[in-house]
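Just the one chain here, the form predicted on its own, laid out as structure tokens.
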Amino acid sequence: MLNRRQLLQGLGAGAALAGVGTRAVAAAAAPEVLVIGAGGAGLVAAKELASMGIAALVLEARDRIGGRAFTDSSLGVPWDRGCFWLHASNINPWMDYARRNGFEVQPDRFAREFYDRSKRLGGTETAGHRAVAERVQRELERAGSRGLDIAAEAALTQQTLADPWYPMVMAELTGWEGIEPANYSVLDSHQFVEDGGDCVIPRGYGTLLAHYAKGIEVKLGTPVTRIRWGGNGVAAETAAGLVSARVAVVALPSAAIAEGSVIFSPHLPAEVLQAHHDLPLGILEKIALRFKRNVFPSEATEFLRMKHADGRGLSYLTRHGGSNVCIAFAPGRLARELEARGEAAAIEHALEELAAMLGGDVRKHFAEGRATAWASDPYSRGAYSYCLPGRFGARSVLTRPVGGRIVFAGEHTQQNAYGTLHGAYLSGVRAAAEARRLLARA
């Protein structure tokens, strides 16, 4: 297998971006840096780098900014498709960032209430579930400090595998990763750094991020099908021309790569290429359900959860900012499942199940509803990345800057802090000052 100094011999003048046969792009003055892709990574990259005074054009596929955070207002009031948490809020960027914008930031005090059918259990009944939940976070610790890079139900003991509230745990670690545990590595999840309780924005974290991006040059319904890379620089290949520049800060999400959205110009090297497919994207959907009134058993937000015996139930988080919109969470399996339904059926699922537990009078006053599909939305291919058993170390190889010309960003890039808008948000800021050092050696 060649190595990444064999790859980068074999480039010669053949790399040179002159001679392909594509229109450019016109640009008010030729970027330095293009930066693929405007989510967050993306767009804090673009930012720094205009910080440090170097020009940065970001290509954008979407007729939108944001990515995987977007704020959705059809339902009456603001409510994240994709990011909502603010997690590690002691260490978390975005949380100075919206306060000193004027975002209101609550903390996620929520209550977490179970259902057994229309029964709401107390808290007697539901001790197993906290003695269990307290279990399981002991053995994946303990499995995690010991450097165990297997499955993180592999790091389990038979008897939290046989107790009757694991299935309901099982499911709350599948909506952490977006995957059930027996596919994630215990040894990746054991780096995240959660440093403070978790947070929410009333106007939503996509809001948020969108003002953050005012001022940043970003063409917009710009895919790029092939990013050319060698001596001379890089280039983009996009539907209006080819964009050049001198390094690519490349944020897009690893499935995006490993499926070959972006066909790289040469080849990317193995290793680089084969951390991409070993960071796959999990799957959270969200359904969100309005009614005409308040339907639920009280005026606070509040967690609701079935109890199911394999844990296939849905979360809801009722009054989503103090209204009568609920948002219903879907992890791993389920959430496949019901995206290939189509969003009518994904739709009447949730009402089913919240009817099951509320009552008659969900039916009878729900207004209209929406939901994602991540999966299929072919510039996300999911909603966050994990890491496989056995491929610990794949993030890290992300890090490095491939030929002096390309520098990954994004979350899956962000080993203490991935899956999230400010492991996004880490992430550009390193991508900006490796393009910074590239640019300075060339």
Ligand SMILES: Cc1cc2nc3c(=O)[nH]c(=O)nc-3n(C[C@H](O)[C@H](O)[C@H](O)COP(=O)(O)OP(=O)(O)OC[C@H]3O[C@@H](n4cnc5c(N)ncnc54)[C@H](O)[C@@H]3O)c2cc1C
The other form holds:
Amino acid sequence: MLNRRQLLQGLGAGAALAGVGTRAVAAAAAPEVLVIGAGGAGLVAAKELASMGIAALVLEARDRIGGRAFTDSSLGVPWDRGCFWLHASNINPWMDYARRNGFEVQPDRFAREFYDRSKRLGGTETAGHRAVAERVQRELERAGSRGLDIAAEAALTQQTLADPWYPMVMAELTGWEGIEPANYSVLDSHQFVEDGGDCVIPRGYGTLLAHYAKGIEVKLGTPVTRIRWGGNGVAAETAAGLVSARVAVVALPSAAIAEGSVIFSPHLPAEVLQAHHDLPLGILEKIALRFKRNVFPSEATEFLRMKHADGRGLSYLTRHGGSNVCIAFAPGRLARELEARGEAAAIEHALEELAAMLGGDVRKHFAEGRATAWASDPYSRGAYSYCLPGRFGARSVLTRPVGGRIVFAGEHTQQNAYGTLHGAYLSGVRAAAEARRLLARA
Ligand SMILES: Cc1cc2nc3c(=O)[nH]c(=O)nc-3n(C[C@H](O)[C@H](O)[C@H](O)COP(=O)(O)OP(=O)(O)OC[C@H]3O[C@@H](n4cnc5c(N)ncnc54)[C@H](O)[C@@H]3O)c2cc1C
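Please show me the structure of the same protein in the form predicted in complex with the ligand, now that we have looked at it in the form predicted on its own.
In what comes next, the whole complex appears, and the chain from above leads the way.
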């Protein structure tokens, strides 16, 4: 019987093998399941399959695991380039995993503060924001519960849209979906289940996923270009050769399939391909700024935002992890623009706005910065999926296997938790169970 190393020789010597050892994926002569993509969804699917005694092999394009969950330590304090908050903490499976494995988990109790240029606004001055945020919430809920598959913005009343605070609330909605509310389905977003507040992991959400991934065998540096699925099994084409199995769990971002960087032979059914197009990726980019000393108004971590008439500002999470690093968040169109201008310009933009709020110390004590570029990253093409208005139902199309051979996983397939790492987790569990059913039938 071939062991795993011999099996992998068929893939060529160039790619690295991660995670060998501590917990073996079920040893077998050949993988029964190919898992394509080592983000949260693919890793969970692989581990679930291993726990069922099913041999799975994960193929990953990048030279690291984690996909959109990745903690950067280059600034001396861990900060998440991708996912950061554990949303829906009452039902989020990562909460339990973190606690069982000794990770500190903190509730997000960061104060939210507004600035009007350099003036910090008090509670009465921001009461208008609270009022319009609540009204927006009610109006979106009303449309969602009536089953209206229309753009979120189309669900809002003229009174709301005309409110001077609305652009700031619109920016918050944009941060959630990665796209302005004129572009995503209110019905789809209504299905997201918020149960429990947000939490954070000081060591990083990406670090948590990397911990989970230990022992899962992943073939890194192995982009899949084509998936053949017409016959008695599946085969993935890679630069290093063909890898075969009986079933494939495809755990790629929707854009990888919609944009054709991975092609299927034969073509996917039209409805399935269309569903990938109907779930494009919105954008959130982050800019991390490290200062030589505390330039912020408080020792505590806070969320600072400048009031803009058009809502187009950054949000700053100060004193990240108690350090002098702050993380600026840019959603939607602003994110695209900053990314297109390049890292140095994005850092400069973030510094300028922060200095306008907090004064000259910001520039004087600035040390270094980093900016993400998820939209131009060929293996993600964005931050998280949203659903186009009128296309509600696309996510559920992707929960159905194709041809008895292909199962889809990924945040975009998880209706009640899309756009999140816990959605990726839940989709991985579902996909593994589905793959097992297909194997039993084949
Ligand atoms: C800036 C940002 C902030 C976010 N904030 C949060 C947050 O606070 N909370 C939260 O829960 N979620 C957040 N998210 C979303 C969360 O990170 C994602 O929903 C989740 O990580 C997606 O997991 P996935 O496995 O579905 O996809 P991915 O993590 O994208 O995994 C897909 C994998 O497929 C690989 N791949 C791509 N193409 C190929 C190919 N051709 N061949 C082989 N492999 C390939 C990729 O490299 C990747 O590893 C954020 C994301 C971003 C970018």
